[in-house]
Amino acid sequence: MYTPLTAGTVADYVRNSPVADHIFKQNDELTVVDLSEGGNVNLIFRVHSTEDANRSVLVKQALPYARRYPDGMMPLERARIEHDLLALEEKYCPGLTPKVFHYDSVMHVNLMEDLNQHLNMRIGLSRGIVYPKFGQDVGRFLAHTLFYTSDIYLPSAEKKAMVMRFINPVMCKVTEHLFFNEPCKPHPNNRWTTPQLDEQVKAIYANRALHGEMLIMKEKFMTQAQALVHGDFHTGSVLLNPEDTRFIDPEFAFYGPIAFDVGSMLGNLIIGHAAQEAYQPDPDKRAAYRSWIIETIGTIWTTFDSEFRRLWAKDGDKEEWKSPHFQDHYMAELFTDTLGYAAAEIFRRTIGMAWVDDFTGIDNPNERAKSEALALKTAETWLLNRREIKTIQQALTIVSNTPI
């Protein structure tokens, strides 16, 4: 019977689980740390040996509602989707996701590797930490997980069966509203952190072309079942240190547009780039760290593009999809859509309801407004001009040259 776990019951749950004997000693006293506060729709606990904190497991349980909005019902099935996608990601790109030790289909719990030596990347960006492997890790992860779940690789019938296996309508509906319907027009859910953005937001609301382009991106999101996408792929879904990168939380996964995952990550890095205006007061250090973020965005796209093409040549259906012209068209469309989805992510994180710590962690409202305005300018330019931007270098030049 499904029952939400608590800090008082989770230790016994873990002790009676199939993983206990593999992680803990028989007489281990267990300590529970409740990590749920930062989330909205899941319970998350770290359970570790009191004697040795390295003997630990992470317990993630789906809730049937959103804590901030208890009337909003959420599907418990998303825990199974998360488990299944993590297994596929480990198959196609080993070592870049947490290990899942056990899935409990009754309690909708995943027991997984506790990455307690890793930091959430949003925090890392605010601290100015350089992650040398991150760009290549992201590009390779996206290329492998998206290529091997796409029509370019999978036989038609197998791919269609996968679409059914990962149908996720409630979570998709959340995204359709939060990304595309709400942020760029007046809506009661929208908010921004300071009235200094009022005029910029009014201009965005009044821009009919911008609203129309957002609907174009929404229609693609709803109809392009290109590959099995993570669905919530951003810097908050990354735990890492300079030597190791792991991608987490794929509970929004579904068959959708490949560019959605790529664009979501790039949009969040643009947010991190803009926020440096407040986080790093030294202008030389700020410029150097921003240059690293820009370089990393470029590395993500170029690695993704080259690796996706390499896999296409190696493992793609040679008879079905053998056409250099089509491949170039396909990748060019992915790039154009990537810029559009990056813009949508910036809008929803800045003037929608899904705020991020990159901006809310800035105490000074003037500095926060300056950072948010910078991100919004990039989003607007990328969205409206994405068809004319042909290379990642052109896109990043826009970012570097956007006036602060």
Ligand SMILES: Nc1ncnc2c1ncn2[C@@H]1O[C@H](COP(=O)(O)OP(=O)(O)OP(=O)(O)O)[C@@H](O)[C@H]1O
Second form
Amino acid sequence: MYTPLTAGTVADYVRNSPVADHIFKQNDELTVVDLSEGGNVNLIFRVHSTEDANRSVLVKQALPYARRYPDGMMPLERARIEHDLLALEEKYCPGLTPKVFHYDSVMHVNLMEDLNQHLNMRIGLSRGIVYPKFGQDVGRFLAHTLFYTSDIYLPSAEKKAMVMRFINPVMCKVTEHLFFNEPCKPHPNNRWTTPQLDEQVKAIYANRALHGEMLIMKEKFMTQAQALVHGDFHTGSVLLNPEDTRFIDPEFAFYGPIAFDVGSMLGNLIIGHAAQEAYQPDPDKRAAYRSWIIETIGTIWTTFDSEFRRLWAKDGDKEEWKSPHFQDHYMAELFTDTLGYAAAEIFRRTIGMAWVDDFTGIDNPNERAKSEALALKTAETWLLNRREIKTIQQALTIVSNTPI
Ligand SMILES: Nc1ncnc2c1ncn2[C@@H]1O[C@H](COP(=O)(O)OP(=O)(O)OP(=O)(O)O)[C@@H](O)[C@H]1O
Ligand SMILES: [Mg+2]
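Would you generate the structure of this protein in the form predicted in complex with the named molecule, following the form predicted on its own above?
What follows is the entire complex, opening with the chain shown before.
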């Protein structure tokens, strides 16, 4: 029977699970750490041997609602989707996700590798840590997981069966509202750093072209079953250290636009870039760290683009999809849409409901508003001019030249 785990029950649950003998010694006493506050949605516990904290497992259990917003019902089924996608990601791009040891379909629990040597990337960005492998890891991960679940690779019927297996309507509905409907017009869920951002928000609310462009992105999100996307691919879904990158939390996965994942990550890096205004007081160090973020965004796109094209040549259906003209069109459209989805991500994280630690961690409201204003300017420019921006270098020049 399904029952939510507690700090008092989870150790026994783990001890009686099929993975216990593989992880712990027979007489291990177990210590429980509740990590649920690190996210908004699920119950999360670390259970480790009291004697050696490296003998450990991460327990993630879905609740029938979002933990921080108990009024918002969410399907338990998302735990199965998370499990299945983590398994597929490991298949198509090994070593960049936590290993899943066991899925319990009654308790809606995933038991997975505890990444206790890794840091959430939002924290890493706020501390100015350089991650040399991150850009290439993101580009490669996106190219592999998205190419091998797209129509360019999968036979038509197989792909359609995958669409059914990963149908995720309630989670999609959350995104449809939080990304595309709420942030750019008056809505009770919206909040921002007042009064410093009042004028900028007023201008966004009054901009009809901007609303129209957001709906163009929304309609594509709802109709373009292009590949199996992660659905929540932001810097808070990355646990890493300079040597090792892992992507977690694909509970929003569904068949959607490839550019949604790419754009979500780029948007969050723009947020990390903007937030340096407050995190790094030394102007030289700030400029150097910002250059690394900009370079990383460039690496993500160029790695993704070249790797996706390489897989297309190697494993794409050669007869059905062979056309350099079509491929160039496909990749160019992905780029344009990536800028649009990055913008939507920045809006929802800045003036919508889904605030992020990058900004909320800045105590001084003037500094916070300055950082947020910077990110918002990039979002507006990318969204409204995305069809004219042809290269990632052009897009990044806009970021570097935006006056603070
Ligand atoms: N495999 C793991 N190893 C170590 N820590 C983890 C692991 N998975 C999650 N965590 C910790 O729990 C936090 C929240 O995880 P996750 O994002 O999966 O939760 P969530 O409930 O889906 O929240 P949200 O969707 O709001 O991000 C992470 O930031 C990390 O600190
Ligand atoms: Mg989540």
